[in-house]
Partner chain sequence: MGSSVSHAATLPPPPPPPPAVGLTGVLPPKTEEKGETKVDWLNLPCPVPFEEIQREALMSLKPELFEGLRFDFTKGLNQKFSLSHSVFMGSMEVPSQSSDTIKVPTAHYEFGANFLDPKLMLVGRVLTDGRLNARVKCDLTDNLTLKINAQLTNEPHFSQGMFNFDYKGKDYRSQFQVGNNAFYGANYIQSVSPHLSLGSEVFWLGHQRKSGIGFAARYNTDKMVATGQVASTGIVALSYVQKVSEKVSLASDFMYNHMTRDVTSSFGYDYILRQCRLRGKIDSTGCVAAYLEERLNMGVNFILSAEIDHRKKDYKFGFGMTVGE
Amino acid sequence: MASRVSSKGKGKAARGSRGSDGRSTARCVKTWSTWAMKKAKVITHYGFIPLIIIIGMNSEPKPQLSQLLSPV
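Which coordinates fit this single chain in the form predicted together with its partner chain?
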């Protein structure tokens, strides 16, 4: 993160007023979308199978919880 901030600062100083606003918003969007993708990946990794189980246990006809755990 530190290197990213410093490169942002250097980029701004070097390019001056030549579309610096456009570049920084693009960079912001890229940073935020990368952060969002990382969080989405972690959420999917841990939550996908529990999501299927919750949706399945709530579908009709409702299965029992014991059926979920027993091997029969």
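Got the form predicted together with its partner chain; could you also share the form predicted alone?
There are no partners or other molecules in what follows, just the one chain.
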């Protein structure tokens, strides 16, 4: 009778470990995506204006830097 109780316990533990593997994978994906989005936000924040300036400097006719930065 004691062996039956312990086998039931093992069965529940085995099912729980499968579920926790799925949960840890989901948690890992969620953590990674959150980290990636935070990095992308910082890169976009600090890289957008320099990108526009570089694109403007490579266009024809080639403006000078002061012309690109002036509002007029």
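Quick caveat, the model's predicted, so the values are computed rather than measured. Positions refer to the first chain, counted from 1. Take the two forms, superpose them, and find the largest set of C-alpha atoms that agree within 1.5 Å; that set is the rigid core.
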Rigid core superposed: how many angstrom does the CA of L65 shift between these two forms? 3.3
